[in-house]
Structure formats: C-alpha cells, structure tokens
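Just one chain is shown here, as structure tokens, and it is the form predicted on its own.
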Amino acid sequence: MKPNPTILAIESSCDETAAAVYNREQGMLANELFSQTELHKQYGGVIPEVASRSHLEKIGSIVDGTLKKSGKTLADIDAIAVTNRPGLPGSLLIGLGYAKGLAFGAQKPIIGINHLEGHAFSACIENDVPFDHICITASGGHSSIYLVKDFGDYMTLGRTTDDAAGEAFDKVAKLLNLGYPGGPIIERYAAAAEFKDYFNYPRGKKDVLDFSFSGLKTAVLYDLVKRDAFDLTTKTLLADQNIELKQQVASSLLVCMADIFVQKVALAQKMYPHVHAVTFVGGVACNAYIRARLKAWCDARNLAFFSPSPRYCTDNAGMIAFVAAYKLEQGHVDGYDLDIGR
C-alpha cells in the first residue's frame, strides 16, 4: 500500500447518511452528510425503519457529492472505509452494503471501523493531541471513558450501563414537552435559568467509571410528580405553561450532568496521573456548558483540553476516514465478507 493513502469513508450507523474523503497530507477534502433530524422529530426519537429507508434514498447522492467536492474520482481512492459497528442494524447494513459494492467493483481494500473509535479519535483530526490522554465520548447512544495510548491503542475504563447522556437529554426534553433533539433545547432553557442547580438531582456513584443516566432521568420524573407538575397515570405534563419550571429543571439537569462528567474525569486522572490531556467528543460535546466545565477543571490542573469542531462531534464520516487512514497504514484491512457487529 502506498504511503499517505486517500480514504473514502461511509457512515450510516444511526440517522445521518455521511461520506468523507481524507488524505493525511492534504487533510479532510470533503465531509458531507444528510441529517434525518426533521424526519424523526415528530416521533421524539429515531425510528429504525424510517432511518433505513432514508439511508437507501440518500446514500448514492451523498457519496457521489462527496467525491465531486473532494476533486477525486473512485480511481483516486486507495481504500474504502465503512462503519460496521455498533449502531442500528438496518442502518449499518445500508452503508456496509453500499461500501462493499463500491470496493468489490473497483477492487479496492475495505476497512470496517468501530463508530466509537471514530468518535474517540475525532479530536485528533484538527488537534495535535498528546498521548496518553483521557477521552470521554458522549452521544445519544453511548457514553464511555477511555485511556488513549496511541492511534488505535486505547483501553475502555467505563461505559454506559443504561441510558447514555444524549438519550437522557432527549427523554427529559420529552417529559417537558420541549421537542427533539433534546440536548440543544435543554441547553437553551438552562441558559435562561443561568445554569444554576435548583433541585440537586442525584449524581450517581462517584467511585466507578461506568456511566448511568437512567436514574437521573427517573429522579427528574418523580421530582416533577412530587411538585404536582406531571401525572404518571396519563403521562401528561401538568405544568406545560410553566416556563420557569422547565428552565429550572433543564438547568438543574445540565449542571448535574456536567458534575458527573467532571467526577468521571477526576477519578480517571487519579487512577492514571501520568496523562497529558483530556478530550471530550461525541454529539454531547457540542454542549458549550459541559465543555466549559471540563476545560475549567483541566485548566486548574495544567492538563490540555481538546474537543472537536461541531461537525466532527455529531455522527460524521470524517472521523471514520481518519481512523481508517491510520488502520490502513498499520496494515489492517478486511475481506469482502465484512459484516456488521455489535
């Protein structure tokens, strides 16, 4: 394989149809996606069948448009990368099937990429992040913390045991009739309440690195019931017009979640005091308040802090292409029998 290969990557693990072209020397030549947010908004969450159908409709035009924007043709591509785990099975199969067809037809190597590894190294796309470092990845489906030793060399320290951070945002936003996706809306309402902690929701276990947000979501629900603001029988928000209460709940929730992330980083850094930096990645890393809280903690301890640009926080193919580039340089390729995995 020639040095400095050019990668075409496809990402379709959930509700974004994405493609990217990357070359380490030239950088990210194109990073395109179609977001299905508007399709799923009416349901308050991602509907797998709707997601799969949308991927089928959009993937061809997204890949073609990405190649055109990059100034490359398929003949210029050295390998095709594709997310093959984890994710919605139907969504993954659309991307994988398309990638395998391209790779086999053009006789290009194919590389299956773990979506979470893509997120874990996304901060490295734009930044020279030192090793070893601690990485927190937080999104709608996953929340994990890693010790990252080198490209492709990382150890999982903790992971989601139930609801992920982004899922908790979505579910609380649904309780409050705020809409979907919940993260940006929760942050706006929290800002209106000045990011204060009004209700002191539980922070969970402080001595473990696994994440658990289901109890936090339940604590918010029962606090609303206790305040006669929610009817469990009819599953109705009785205080729908009480904007101040919604702002205070959103603010308390966000402060609590930021505290949890800081607690996890603090525990990990105590266990691995030699680390040089902290990265915060994934869709939840778009949250300016949580980013600021983590950065302040790092600054106080002379630790470098890195978080990707928003375009590399949410699901995207750029991070998949970046990981595939170093995997190909390390000699990792897959066969055309590549399948989806957990």
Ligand code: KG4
Contents of the next structure:
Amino acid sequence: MKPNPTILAIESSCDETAAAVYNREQGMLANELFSQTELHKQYGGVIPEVASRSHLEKIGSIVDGTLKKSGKTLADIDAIAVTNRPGLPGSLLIGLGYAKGLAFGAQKPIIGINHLEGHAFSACIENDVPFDHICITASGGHSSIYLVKDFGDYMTLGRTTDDAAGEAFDKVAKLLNLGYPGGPIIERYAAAAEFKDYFNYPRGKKDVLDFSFSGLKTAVLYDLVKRDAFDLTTKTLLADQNIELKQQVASSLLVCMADIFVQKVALAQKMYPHVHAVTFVGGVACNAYIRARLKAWCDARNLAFFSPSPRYCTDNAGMIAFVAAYKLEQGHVDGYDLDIGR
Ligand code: KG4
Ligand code: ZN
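Can I have the other form now, the form predicted together with the ligand, not the form predicted on its own?
Let us now look at the entire complex, which starts with that chain.
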C-alpha cells in the first residue's frame, strides 16, 4: 500500500447515510451525510426497517456527491473503507454491499472498520492528542470508556451494562413529551433552569468503570410519579403544561449525567495515572455543559482535554476514513468476502 493513501469511506450503521474522502496530508476533503432523524422522529427512536430503506435510497447520491465535493474521482481513491460492525444489520448491509460493489468493480482494496473505533479516534482528526489517553464514547447506541495507547491500540475499561448515555437523554425526553433526539432538547431545557440540580437523581456505582443508565431513567419516572406529574397506568404526563418542572427535570438529569462522566474519568485516571489527556466523543459529546464539566476537571489536574467538532461527534464517515488511513498503513486489508459483524 502506498504511503498517505486517499480513502473513500462509507458509514451506514444506524440512521445516517454518510461518506467521506480523506488523505492525511490534504485533510478531510469531503464529509457528507443524509440524516434520517426526521423519518424516525414520529416513532421517538430509530426503526430498523425504515432506516435500511432510506439508506438504500440515499447511498448512491451521497457517495457520488462526496466524491464530487472532494475533487477526486474513483480513480484517485486508493482504498474503500466501510463500517461493518457494530450496528443495525439491515443498515450495515446496505453500506457494505455498496462498498463491495464499488471496490470490486474498480478493483480497489476494501477495509471493514469498527464504528466504535471510529468514534474512539474522532478527537484525533482535528487534534494532536497525546497517547496514552482516556476516551469516553457516549452516543445513542454506545457508552464506553477506553485506555487508548496508540492508533488502533486501545483497551475497553468499561461499557454500559444496559442503556447508552444518549438513550437516557432520548428516553427522558420522550417521558417529558419533548421530542427526538432528546439530547439537544434536554440541554436547552436544562440551560433555562441554569444547570442546577433540583432532584438529585442517583449517580450509580462509584467504584466501577461500567456505566448503567436504565436505573436513572426509572428514577426520573418514579420521581415524576411521586410528584403527581406522571400516571403510570395510562402512561401519561400529567404535568405536560408545566414547563418549569420539565426544565428542572432536564437540568437535574444533565447535572447527574455530567457527574457520572466525571466520576468515571476520575476513577480511570486513578487506575492509570500516567495518562496525558482525556477525550470525549460520540453524539452526547455535542453537549457543551458536559464538555465544560470534563474540561474543568482536566484543567484542575493539568490533563489535556479534547472533544471533536459536532460534525465528528455524531455519526459520520470522516471518522471511518481517518481510522482506515492508519489501518491501511498498518497493513490491514480485507477480502471482497467481508461481512458484517457484531
Ligand atoms: O453518535 P450518534 O449520532 O449516534 C449513535 O451512534 O448513536 O449519537 C446520537 C445521540 C442521541 O441519543 C442524541 O440524543 C445524543 O447523541 N445527543 C446529545 C446531544 N446531541 C446529540 N446528547 C446530549 N446533548 C446533546 N447536545
Ligand atoms: Zn455512533
């Protein structure tokens, strides 16, 4: 493989149809996507069948548009990268099938990329992040904490045992009839309540690196019931008109989530005191309040803190292209029989 390859990457693991063209020297030449959020909004979450159908409709124009924007043609591309795990099987298959067709037709190497590795190194796209560092990945589907030793060399220190962090925001937002996706709306409501902790929701176990968020959602629900704001039998929000209460719930939830992230980073840093930096990545890392809390914690300990621009926090193909570039340089290539994985 030639040094400094130009990569075309495709990402379709969940509800974004995305493509990117990347070359380390020239940078991210294009990073495009179609977001299906509007399609799934009415259901309050991602519907797999709707997602794969939409990927199928959009993938051709997204890949073509991305190539065009990058100023490259397929002939300039040295390898095609595609997210092949983990994700919704029907969605992954659309991206993988398309990538395999392109790669085989043009006789280019293909390389399957782990979506989570994409997130884990997304802070390195725009920043020179020193190794070793601690990475927190928090999205709608995943929440993990890693010790990152080098490009492609990382160890999972903890992961969620139930819901993902983004799911906690999405589910509480649904409980409050606020809409989907919940994270940005909860952040807005929390700002209106000045990021104060009104209801002191449980922070979970302090001495483990695994996350658990489903209990938090249940705690919010039962606290609302206790306040006569939610009826469990009819599953209705009785306080739907009480904006102040919604803001206070959102604010308490956000402060609680930020406390949990700070708690986990503190524990990880205690176990691995040699680390130089902390990164915060994934869709939830769009949250300015949590970023600020983590940064303040790092600043107080002379640790560097990095979080990607929002376009590299939520699902995107740029992070897949970035990982593929170093994988190729490390000699990883897959065969045309590449399949989706877990
Ligand atoms: O990374 P992402 O686009 O997709 C997955 O791989 O899951 O993350 C989407 C998640 C959603 O749960 C959404 O509520 C959350 O990221 N999110 C946020 C914010 N913006 C998006 N959570 C908290 N605060 C935000 N500002
Ligand atoms: Zn993701």
